[in-house]
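For reference, the chain that follows is the form predicted on its own, supplied as structure tokens.
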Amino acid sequence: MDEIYIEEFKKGTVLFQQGDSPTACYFVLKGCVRQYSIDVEGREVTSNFYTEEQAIAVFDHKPDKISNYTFICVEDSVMVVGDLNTEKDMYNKHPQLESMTRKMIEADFAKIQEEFAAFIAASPEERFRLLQLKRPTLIDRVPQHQLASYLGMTPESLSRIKKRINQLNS
């Protein structure tokens, strides 16, 4: 694999699965990728969606480097792909890349902390309203059962919330 290249992925393509050791990182130029895991009861639990201008990387420094998540394309996608095995060489060759990557990770981490705190404190309806405000395109791009899982509710609850909000806005 070259250091970095652009690749197209079809809807349904699995980038890597829960239990795999990832060998690449990704930056979404176009499309949508879902992050999920299978819980102890065998249910898929969606924990994130990555869309345009978002990076996908597993920062798990366990000795086995095994991912706790599966990443799958929800749409046809175009991504920049980087080989994790050449990461250190690339940073040595392009020092500004390491600084740029660190700044991007720090910004993402701060955003994730803020969103997690808001998610925990919010009711299911407030979670949906936050999604409408912060990531409105996901509502039409992602299957409703996956969106419901991401919001921590059942598909039926999501349906009722959407209906109630639509009635209020009519």
Contents of the next structure:
Number of protein chains: 2
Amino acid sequence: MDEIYIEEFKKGTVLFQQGDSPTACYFVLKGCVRQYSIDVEGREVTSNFYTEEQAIAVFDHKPDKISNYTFICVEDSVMVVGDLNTEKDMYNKHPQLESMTRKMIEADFAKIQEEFAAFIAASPEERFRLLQLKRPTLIDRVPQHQLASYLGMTPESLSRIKKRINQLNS
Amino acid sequence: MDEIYIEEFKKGTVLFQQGDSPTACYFVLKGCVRQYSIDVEGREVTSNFYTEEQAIAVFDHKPDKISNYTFICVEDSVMVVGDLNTEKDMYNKHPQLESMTRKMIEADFAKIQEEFAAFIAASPEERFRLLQLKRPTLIDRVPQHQLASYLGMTPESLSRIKKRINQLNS
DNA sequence: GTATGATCTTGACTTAAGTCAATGCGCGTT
DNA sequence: AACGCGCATTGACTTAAGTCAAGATCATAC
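Would you generate the structure of this protein in the form predicted in complex with the DNA, following the form predicted on its own above?
Shown next: the complete complex, the earlier chain at its head.
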């Protein structure tokens, strides 16, 4: 199948831009990709970080196929790349593939819904603690101001929260 | 097709409980259903309200099929009910159906992702204002303490925010 | 290796939301 | 109609996060 291949990306590479129609989907083998958008006030809002064994953007098919998000590598990364143009053909050729992707999306949907619920109920500090539990390595892999945005707080608050927690643990 | 039918539910009816395996999926024709879960600290966290023309729980298929949420009618409601046990048969009989549900889920996934991003970036007051714009009628349809939980704030804060905003508008 | 700019931290201060407690209101029940 | 209960509002106070501004630190390019 030449529609699926493995590709390396340098840190800083943009997979696709807010406003573009994505032409491919990705699966992270190594590295880290940040998903963000620019909101109405011009602020950058980071909505996710994709790391090893996570799929990107398969589910970002809006009706008009235009993405609200930019995806950018925050580390040198290696990804499986799947061409979206041949997606329909693939489904026709392999009906089980559609069933498989549906199940993947359902699982991811359940996961984002759970994260959302946890996020709603938590204070900024609790959100940081949750991240420490769920994705401990992420905290040291990405720029702190982007992490702050991902956690829905200011960089200053994140800095203070980390300090507060470290003092308790020492 | 006797696997799909229309049913009326009285206010207070529980569609299924946290911990249960859902046996049906629903589409709201009239009324309002609240989705919530009890978190580790025993607090009730409302994660959604489903109203007219919204589908429920089609996407809540976790691998083990057990729901983390309770769904309860907050109004007398009329819904289309689809039996989940026959789901697989239906897909086999009508392959296009799988394609259709996949697209629906993708659309809903994109929507929840967007809501999540908006929520992250917003303060409690901004979240209330967003709700006023996006779902203005919901505010007067549901109990305020549940709405507060849905917006990630205390009932007291919601009350004050509403007061604050009404004073500006008068 | 140094310089430059970005990012992270820290400090002082403001503000909005949380907490706790009391009161008021609405609603359903009897 | 009156009672009782749950819910909503209000008040006083605390606290955590936001804001603004100044340094410190880090990284990247030259």
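Numbering follows the first chain given and starts at 1. By rigid core we mean the largest C-alpha set that fits within 1.5 Å across both forms. Worth saying up front: this structure is predicted, and the values here are computed from it rather than measured.
Once both forms are fitted on their core, a CA shift of 2 Å or more is seen for E98 between the two forms.
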